[in-house]
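Just the one chain here, laid out as structure tokens, in the form predicted on its own.
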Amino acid sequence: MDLDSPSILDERLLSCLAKEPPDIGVLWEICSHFEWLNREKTIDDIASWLGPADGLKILDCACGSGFPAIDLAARGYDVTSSDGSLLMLEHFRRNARREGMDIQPAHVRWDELSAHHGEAAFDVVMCRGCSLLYAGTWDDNRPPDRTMLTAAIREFVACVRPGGRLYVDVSSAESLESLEPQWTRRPGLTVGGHSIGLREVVTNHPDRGIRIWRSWLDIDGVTYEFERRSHYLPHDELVDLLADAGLVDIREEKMQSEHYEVFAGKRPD
């Protein structure tokens, strides 16, 4: 896949390659390039789910490198952005500047959400990019602790106003069923003269409650290896956690443009 032509050059990818050596944020930027090839369609679908922007207050509590928070803000949505990873926030700020958006995301861990942002302060709380599964593990790759997962969901719900909604995505049911390593080799990229290759493998360990994601990122012939452990969370267990946190009307949303599977629930009035 050649992105050298100025008409299709992805400046977001090119700017992240200035990071040397590449960190987990660079890896995520490249992964998300493949996972949401039609970003405009994804934003259209999310905006349709959200409804009109007027008067709607949104918290993206796993804003990462800025998709979709920056795009939604550009469409007039009142989006508050925070993330627990300082590395990811570096990429967010760079992307916001590139888009000409004056957005200042906050560094907030999920166990601090309601204390920092306020209880019942938002009409919608979003946690996308399969971020929930990395509760307590993302930056330091520590073994998943189930109590961190439960506590994170309770904090999400605490920030939702009565009658408001939570939007969270997780791995597909199909990807959770396999006990064999699941390999993906992404198409090669050429970005501004840089050659990029990406291989990934995900392995489920249901007995340990863990999924292991290993990635090999090749940039101009140099390979960088990454590994992250996340929670193994079947969909029925997610629904139970959402219900235990006080949500009702919990359902899987059919969002064709989303890479992961979306679940939503409502905080009772």
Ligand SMILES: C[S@@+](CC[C@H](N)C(=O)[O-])C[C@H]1O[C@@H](n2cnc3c(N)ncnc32)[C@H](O)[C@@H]1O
Given for the second form:
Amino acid sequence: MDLDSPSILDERLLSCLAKEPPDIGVLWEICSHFEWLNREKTIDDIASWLGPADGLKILDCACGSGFPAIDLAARGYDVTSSDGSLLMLEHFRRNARREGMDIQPAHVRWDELSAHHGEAAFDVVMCRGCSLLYAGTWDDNRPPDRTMLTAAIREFVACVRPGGRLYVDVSSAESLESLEPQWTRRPGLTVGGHSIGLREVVTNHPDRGIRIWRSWLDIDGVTYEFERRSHYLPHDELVDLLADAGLVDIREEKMQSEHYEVFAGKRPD
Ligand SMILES: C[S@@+](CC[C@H](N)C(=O)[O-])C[C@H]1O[C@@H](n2cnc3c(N)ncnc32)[C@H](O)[C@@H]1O
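Moving on from the form predicted on its own, kindly provide the form predicted together with the ligand as a structure.
Starting with the chain above, the whole complex follows.
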């Protein structure tokens, strides 16, 4: 299956538009559409980082609307999927059905991760899509609380078996540097007779430890506005948090096709 073929991309967008009014999951599906340099290549890169599927137990603890959990499962990986947002899980289920995959994601917040999935139960825990930065803020745009970030990483690590690995991604170093609003105006799209437009602006507030993402989604001439605060987390602070949680061999993984910057670490044997 060519995940990047126009018909599959259109189909994916069209099915998410059925959700009215559009929620944060619809916005995320549309943003992802634009952010993919090449979705299939990104899965190739993640699969190559993971290694062979044989016997590897993976937890995608921020499975959201399904990337990369559904795509990895389609390639034969043993992926357990969970997320803290019921709304995002509705999008996951729709996408999984559309791909013909029978996957039941679990509704689990990060603070209950090891209690739900079991301590040291996975070879790899993944938290992809800049999700970590939304610890405690994704559902209701609550002001970021730094303790949620530390607690989330500790729970991720608790689920990794000794010798296993954690995969987490964050915003690029470049986008963290600017104090100016960073605007992105996406090209207009027409899908199944619907017109879609998207403008986004991200503003860093390092002094307050926050980053604000505002978006205006236009669907058939109606504008829907969204705002999400997230943690402002420079890469060196992320590395410190991963080390404090007990990981070793922490490194930035260069993944050319990935929109975000990926960091990985290993739980000591
Ligand atoms: C930006 S989306 C990324 C989704 C998906 N991994 C992707 O790459 O498309 C962030 C996801 O993190 C989840 N999330 C944020 N905070 C969470 C928490 N405390 N517990 C569990 N999930 C959380 C959200 O519900 C959302 O689905």
